[in-house]
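Below, in structure tokens: the form predicted on its own, a single chain.
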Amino acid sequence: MSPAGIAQAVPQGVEYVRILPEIVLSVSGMVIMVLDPLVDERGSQKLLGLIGLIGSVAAIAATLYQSQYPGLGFWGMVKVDAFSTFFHALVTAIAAVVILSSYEYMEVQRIRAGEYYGLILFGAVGMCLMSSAVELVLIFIALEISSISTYVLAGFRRRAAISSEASLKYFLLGSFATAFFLYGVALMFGATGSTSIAVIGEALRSNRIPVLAYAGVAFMFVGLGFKVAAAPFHVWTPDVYEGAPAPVVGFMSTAPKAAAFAVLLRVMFEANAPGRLGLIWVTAALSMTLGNVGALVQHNVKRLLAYSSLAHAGYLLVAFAALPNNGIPAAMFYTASYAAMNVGAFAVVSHLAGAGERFVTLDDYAGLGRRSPLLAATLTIFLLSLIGIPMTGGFFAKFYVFSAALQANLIGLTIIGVLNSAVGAYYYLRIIVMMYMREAREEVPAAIPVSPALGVALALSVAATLYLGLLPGKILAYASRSAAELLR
């Protein structure tokens, strides 16, 4: 039976279960937008943020419920399986933690909260849909839903010129990259006669691969490479990360990347994309090298973490170059580990930045170990995980990625990755040295107490980082089952 036939055989009620998390997020976002004009600025901060938090937690519950009804829906355009469930849960969990870490930030920056929380939820709708869509046109629509929300969020510090500049750069370059992805979809349709990933995969396995298919894969890879900030499509990353609000950067650097990597996994492996190994090998090596070298010379913490994000995209792409049975689980585990530690790191940065984000340089972190020992220890855990120190999620993430590469006989790429990990350790340790071995500047205010919401966000991030470092077996086993389903 064709995918369309399978979808038509599903009862109508179950059809909507296929997109239940997206429905929950959309309704929550619309409630926030309707209530925003009706409440005063002070009341909107807590009320609308609470609605956003409830909506994201409800979406996690909807994802768990949805996983009991695997299969295709809406004429074979949406697929619920263990793979999509993993990324749905990850994206909605990131949204919940970012909302928690935004309460204090929005109050300190004196930004009206209304549409901010709505845009986070609407962005999560697109990202969730990207992970379950198995039709290229629907993936493009979901990509646009995600992108438009993040373009606006990047410029949310309206009184800061650097934020408006970041939003404009992100929009212009993002629109250009989206056009590449759409051209790639058109070329793939011309090569195979379909935009369904399953049909494309069958066509490319059974027939002689046309030149159009290679061109289509290359164009789509450019569009998705922009979303994951992989070299050489990364030029927007440092400026946008520096200008965007710190919690938004934590969101942008994790959730859209997770969704884009989910699409890449489907396109590269389920659709059996031709010529993928060469593209991924070069991009991974460039991303790791340029990211780490660029981070070495940064003095602004947000720009440093931007180049760090580029390097981690390179590490993750190493898993894409490996054999799918090992590479897909490694990539999924790495995505979850990176999300936990990076969202937590930017939550700390948002707390320390102060009004107008004045305190975001390395010198501003001097003496933090004495001013706020608990906050410094929390940031240290995230930085050690980014390095890949044992007992943290980052250690097993890199271990699984490089192991998958070695099993695929990618010796050269593995050596480049290991050397880059050693280089990356320098600039992460540099922040730790500033916190514990340098005297605080007089201009930097004394430590501000952490709000309860931010405390919960940091606690969840630390718990996830340590859990993935101490007990990685369950997540990796689930990722392995997801890979088996995807490949089958």
Contents of the next structure:
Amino acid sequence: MSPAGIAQAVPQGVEYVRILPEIVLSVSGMVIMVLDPLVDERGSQKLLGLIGLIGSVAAIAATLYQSQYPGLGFWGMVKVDAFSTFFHALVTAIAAVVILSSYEYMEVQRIRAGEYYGLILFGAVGMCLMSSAVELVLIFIALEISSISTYVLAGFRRRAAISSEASLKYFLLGSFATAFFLYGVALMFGATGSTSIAVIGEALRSNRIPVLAYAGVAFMFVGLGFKVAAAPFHVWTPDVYEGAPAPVVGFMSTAPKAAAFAVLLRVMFEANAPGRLGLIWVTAALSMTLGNVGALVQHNVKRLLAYSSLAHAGYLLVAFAALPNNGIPAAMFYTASYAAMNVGAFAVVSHLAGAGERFVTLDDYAGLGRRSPLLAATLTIFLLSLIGIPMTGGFFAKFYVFSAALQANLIGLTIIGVLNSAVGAYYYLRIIVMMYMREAREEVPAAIPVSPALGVALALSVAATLYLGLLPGKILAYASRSAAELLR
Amino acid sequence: MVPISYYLILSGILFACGVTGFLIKRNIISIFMSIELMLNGVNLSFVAFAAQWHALSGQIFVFFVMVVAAAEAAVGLAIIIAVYRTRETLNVDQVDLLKL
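Same protein, different condition: the form predicted on its own was shown, now please give the form predicted together with its partner chain.
Okay, now the whole complex, with that chain kicking things off.
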């Protein structure tokens, strides 16, 4: 090979910077896995969790550093731009907060396993890569890294039958969805002769669009629809969210979802997928309606939040139907504000669940306002944000999505969305009413003090929710800038 | 030479067999095998398209699909064992604690 050829075959130094957050996360994950059998079992939890926390915070720093070096890397496999930086920061921040909120939960459930934190970091590697990958090969691998980690995390309460059942359901339906996604990729490859998103976009913009491309888009949409838990591909969501450990649900209802939406944005807009509007319209309307109607009759809080997550996926998809230049920023803002409020809500749920997750029904929340006022107030903030009350992140998220939809003249979809928001308010308010206006049941134990780590996690989530609700401008401006880069 | 459409039809049939198996089989291991069948259907169409476009990337993709399928199998079988330990059955109809 000639010297020039060798230089081309070896990645440059700056290319490693373009995957720096992933490197940091992988290395910390591996350190955890290696240390796990070496340290004594009692102390392992604190130490390994701390390493996980340091790893994810370092990954946030790496993301900031990386954002100064935009461009392609590794033969057009990864692309660092404002869009990927946004999702990198979001995913790693979620990982950090979830690790903080897991300390106490793992202690209470008596789960002693360091690989829990390792798996969160490995999952985050996949999700980060999903947002920066611009080649379908890498997108597929990243999707699987994130999925396989979350399959295992869902079954982490190994001795509880419902947890392994949740893991099984998630695994089977997740792999089923992956096969659909892959078939879509194969058809897309057949239609355009390439797996690079840029080349596919070029091909779909210029000449006559082959029929295969439509089929490819539909199959890929089915696969990703499963991953983001949008109707009619949502059947696994309530079961898995009910059975999986509460902090894990906080993680997997936000981070993999945000990453899958990032992939969906790249595939739909950067690759200019044909025939997307009809698919999205139907899915969004179905998700919003089935999610909100399903949540009305739930008695288990985790199940209720699962249906709520389905409804929120629906609102988010409305932004995908809008015009790209204001739909993409609206969708990005929504993933961030949904992450803030949902991670927080599940942190509260995991604190109240108690050993063996016995206290997860609505009745167990009765009288919480009197038993632990601060915790009840915190949960109230998250629930108000999920409803979309002004001053919280949830309000602006919905506001931007629906105004983007109106500008694209999607009157029908907007009406369905707004009506659904009104229905949604009912079941969130039901929890608040339970907490403040009912007497506590006797079998529910007295409030346990919140551990410092969980306190920090809750404080961060509240701060993020209020920040997005009071000063949304900065994040939205950043999202608009990255949307412009994506569309260029 | 065998025309490409033959390969594509065969891959479509394989994929459809996998989907059908996934939906009607009751044994968890059989369901899992149906997913592998779907993946192999996909692999076949990748190879066929790669030959048609004279693009190597399609064949490379197949390698990655196989690797990932192996990783998935490792995790999947572990999960199946965990379920068997708690429920002592491999019939999906009896794994039903999480139903409304």
